[in-house]
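Just the one chain here, laid out as structure tokens, in the form predicted alone.
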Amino acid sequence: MAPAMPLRIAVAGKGGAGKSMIAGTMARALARRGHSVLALGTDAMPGLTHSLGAPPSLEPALAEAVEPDGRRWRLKKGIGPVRAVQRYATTAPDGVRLLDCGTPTGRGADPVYASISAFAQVIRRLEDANAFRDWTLVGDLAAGPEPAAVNWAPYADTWLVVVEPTWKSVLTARRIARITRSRAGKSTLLVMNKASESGLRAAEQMLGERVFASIPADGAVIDADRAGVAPIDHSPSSPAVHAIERLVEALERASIDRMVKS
């Protein structure tokens, strides 16, 4: 199935809201429906490696990428998205390739600050890349409403902002919606997570404003994450993959609706 156009999300939201398994799973789904999937680890938890189902990775990768520039870090000579991406991503099931920014280590902080520095560096430089011009790009950022205030994801036109029917995950979304909102071009989509539907009634009440999608309260998830296996392979009937799913297409549908208006 060839894809409509390319997508690029980014997927943020409080804490345990479950943005990494969405996150992952959509990137899984939208390769199934034709898509070139770049998908990009904002969070040093490695939750959206995790969900995709990609090997763990030992080592901050991204670290050999960057050399000391006084007291900061450059990229190496030669070194640009394109390369950083041949050489440093792993390849997750579906042919999702896996950009991470880097998982804390045994040998202390530098690899992990230098890997970090690498990936904002070539985040920043997406958009310039021809090479990923036709590909769909799906972010996980770290968790709270700081990782869009410095934005995160400059590649980004739609923030999924994630939310569960709790008053903290309320607040936390409305903190992030305010702060993507603000910026012109970009459009901000409020997506419930472990939603009944009394809870969804509830939270979208406490939001003022109806939710673009919910994803179903769903053991299937819990039990793929205690198994350690990504949801969308451990249980794809679940009512969660299925609601992720339409969620895809729903977001297929509104970048060609934006796209005609534009």
Contents of the next structure:
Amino acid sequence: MAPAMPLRIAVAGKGGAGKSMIAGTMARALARRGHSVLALGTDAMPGLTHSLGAPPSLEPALAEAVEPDGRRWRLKKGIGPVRAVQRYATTAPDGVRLLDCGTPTGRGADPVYASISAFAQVIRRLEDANAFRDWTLVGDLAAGPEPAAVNWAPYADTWLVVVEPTWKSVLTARRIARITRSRAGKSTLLVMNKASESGLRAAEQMLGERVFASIPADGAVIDADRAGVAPIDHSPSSPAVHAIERLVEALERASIDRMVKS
Amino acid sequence: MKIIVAGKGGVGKTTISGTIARSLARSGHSVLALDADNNPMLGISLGVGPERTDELGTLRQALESGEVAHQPSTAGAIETFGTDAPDGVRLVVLSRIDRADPG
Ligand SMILES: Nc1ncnc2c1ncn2[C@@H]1O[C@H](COP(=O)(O)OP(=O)(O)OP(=O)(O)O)[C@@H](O)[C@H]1O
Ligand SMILES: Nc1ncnc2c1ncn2[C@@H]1O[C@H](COP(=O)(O)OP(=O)(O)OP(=O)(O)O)[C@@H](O)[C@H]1O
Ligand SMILES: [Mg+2]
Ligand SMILES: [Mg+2]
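Having displayed the form predicted alone, please output the structure of the form predicted in complex with its partner chain.
Complete assembly follows, chain above in first position.
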């Protein structure tokens, strides 16, 4: 397969909108289409690990990449994005690499803060890292507008804002989209999740704009969640997984269109 | 009594908080509903409505603009600053993130 043109995507939205499910399934689907994929778990919750089907890791591993520097942490000598991924990323099926900012373990906050600090420093260098120029990056962000406001995905050229057909989710998505659209050179696309066909129309009216893609409410996703298995492994031919595969193809086309225009 | 509601994203924290606040108010309690999420949506679950919820001023804004700075106490600030929700619940929104952080 010819190497695919790399995508740089951040997934944001209200709590529980389906960010991790969509980011993880997208990452797997992109890998199957020939992308080298680095998934970035930017939420201190293990959602992305589950949706990718990556091995659970109990340690905030990246904490080892930094050393104290006064009251802060700095990356140890010789550790940049390449080393960090080599040493601390896990490998999910289809060859997706997952770099996670770490989940609180209940053994005190220090390793988690060290890990988050290391993660922040690594992703800031990712956009300019030659070694990752041909990699597709997919970031799963924490809930709400804060990760967009402080830009927890500096590498992203496309923000996917996941929205459910409810007012709380719609107001949140609008707020996130306003923030990401206030920065030049980024594309912001809305993705409806868990809507029926009739619910989609109503929700687009609430949003005040058309969505880029819609992923239906799908019992198979809930079953996969209960079984602790990635949706793409549990129900590869379910409506939600199919819709995400179509979303991924549409993103590839949009990215080529942007290239041609610029 | 003082109740804090916490949990994973989207599990129903706001829905449960809003409904607890309303039902306590209905059984005679004076209720202060404090929205401490920087994406404040408690107004919707309390029945304030989406448009109003989206535009509610926040305590942080009021303090920064000096609107409530003369209040001698937090209680006073809440008194002057809160919004009335149905059943007499008093809603106070602490802060809201709605623009890109320049730093
Ligand atoms: N299309 C769908 N159909 C049915 N259930 C779904 C769908 N998408 C997601 N879900 C379910 O919704 C819940 C939330 O999904 P997920 O954890 O991916 O959301 P999130 O936005 O990452 O949440 P958080 O804010 O906590 O990180 C999960 O139980 C998931 O299985
Ligand atoms: N018992 C329930 N039955 C059905 N739907 C529910 C129930 N509780 C909550 N919901 C729905 O789940 C969604 C998420 O609820 P809510 O916004 O209250 O969660 P939250 O934990 O406050 O989310 P966030 O992490 O984004 O603040 C809403 O659409 C809400 O209507
Ligand atoms: Mg998540
Ligand atoms: Mg909430």
